[in-house]
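We begin with a single chain expressed as structure tokens, specifically the form predicted alone.
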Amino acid sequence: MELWIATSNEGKLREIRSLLMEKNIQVHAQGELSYFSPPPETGTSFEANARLKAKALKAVKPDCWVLGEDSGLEVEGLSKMPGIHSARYAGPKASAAENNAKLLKMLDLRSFNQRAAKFICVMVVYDPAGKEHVFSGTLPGEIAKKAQGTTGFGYDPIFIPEGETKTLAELGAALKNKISHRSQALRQLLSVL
């Protein structure tokens, strides 16, 4: 079976394609369409961002099952920002690692030590018929003192999940594959499939 998925974020389709591999599944990204333009993420929650995506896909790919997923981090001391902009905090074109710095810096002109943050992800999926499905997946914890850790993508070396004393970048693929909100949500997807 055939799997589009409605992002250009390389982290996030290596993740849900290693999600997969085993499901025989066969992910298909954006990029691949010369003739696909995503649209501009306008929506006010995950969700409808991840709408978004998945509709303009699905116009171009109607006989398909197409997911389009959204996923943040929400920081409780920094009122729950980024947010649904936490691929851009630091700018429309801002790295991770700046994202990552600006993260750390609003913290500490805050002066919190109120570091609980969580990862949110949703996907909204259509199946060939045009059917909708969402699912959704939350992984609790704790921003860091600084960032460390070299695996993962975006704010994985400044996140360290609930019962644990690493960064999502200090513990590997491996374990944030089980425990990650993209997991959560994958795997309830696999249940539909």
The other form holds:
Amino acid sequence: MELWIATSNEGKLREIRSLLMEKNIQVHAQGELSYFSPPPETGTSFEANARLKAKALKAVKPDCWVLGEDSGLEVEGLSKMPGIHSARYAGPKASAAENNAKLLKMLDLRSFNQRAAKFICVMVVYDPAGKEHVFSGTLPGEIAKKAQGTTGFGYDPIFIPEGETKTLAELGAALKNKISHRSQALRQLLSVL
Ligand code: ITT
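Mind giving me the form predicted together with inosine 5'-triphosphate (ITT), seeing as the form predicted alone was just shown?
Zooming out: every chain and molecule, the one shown earlier first.
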């Protein structure tokens, strides 16, 4: 079967592909459609933004399975920021390194040391009949004192999953795919496919 993914984030796509490949699912991404432009993320929740992305792609691929995903990092000591603003925390065109540096700096500016954090992923999926399915996953952990490691993407170099002593970017893709917020949501999707 074919599944269209409404994302322009290569890191997300790589993880989704690697988790679905072995299930014989052909993964396509919005980037294959030169005429497609993604909607602005105007929602006030992960689910609302995932729905906006999925609906926009479903409108041009009405007969296919379509998946929209919104994710981010909530940090306890920063009142759950950056949350739905994770991709653009340090500015509209911010790189992952800039977002990580800003987050570490914001935590350093606090006198207390609340580094607990969690990754959240919400997926909204439309089946070929147009029925909506919602899946989600959460990965608890804490923010490292400095960026470490080279694998993954986004905030992986500064996030230490609960029970581990290294960042996701040091632990590598195989472990991340076992425990991540995204892999939890994908496993729920696989159970209905
Ligand atoms: P699309 O909207 O095109 O899917 P995006 O990068 O803008 O791409 P989001 O709005 O969902 O996606 O923002 C998610 C951000 O949260 C992402 O850019 C990363 O900075 C961060 N993030 C989400 N999941 C992550 C993960 O598994 N590891 C590291 N950072 C992650």
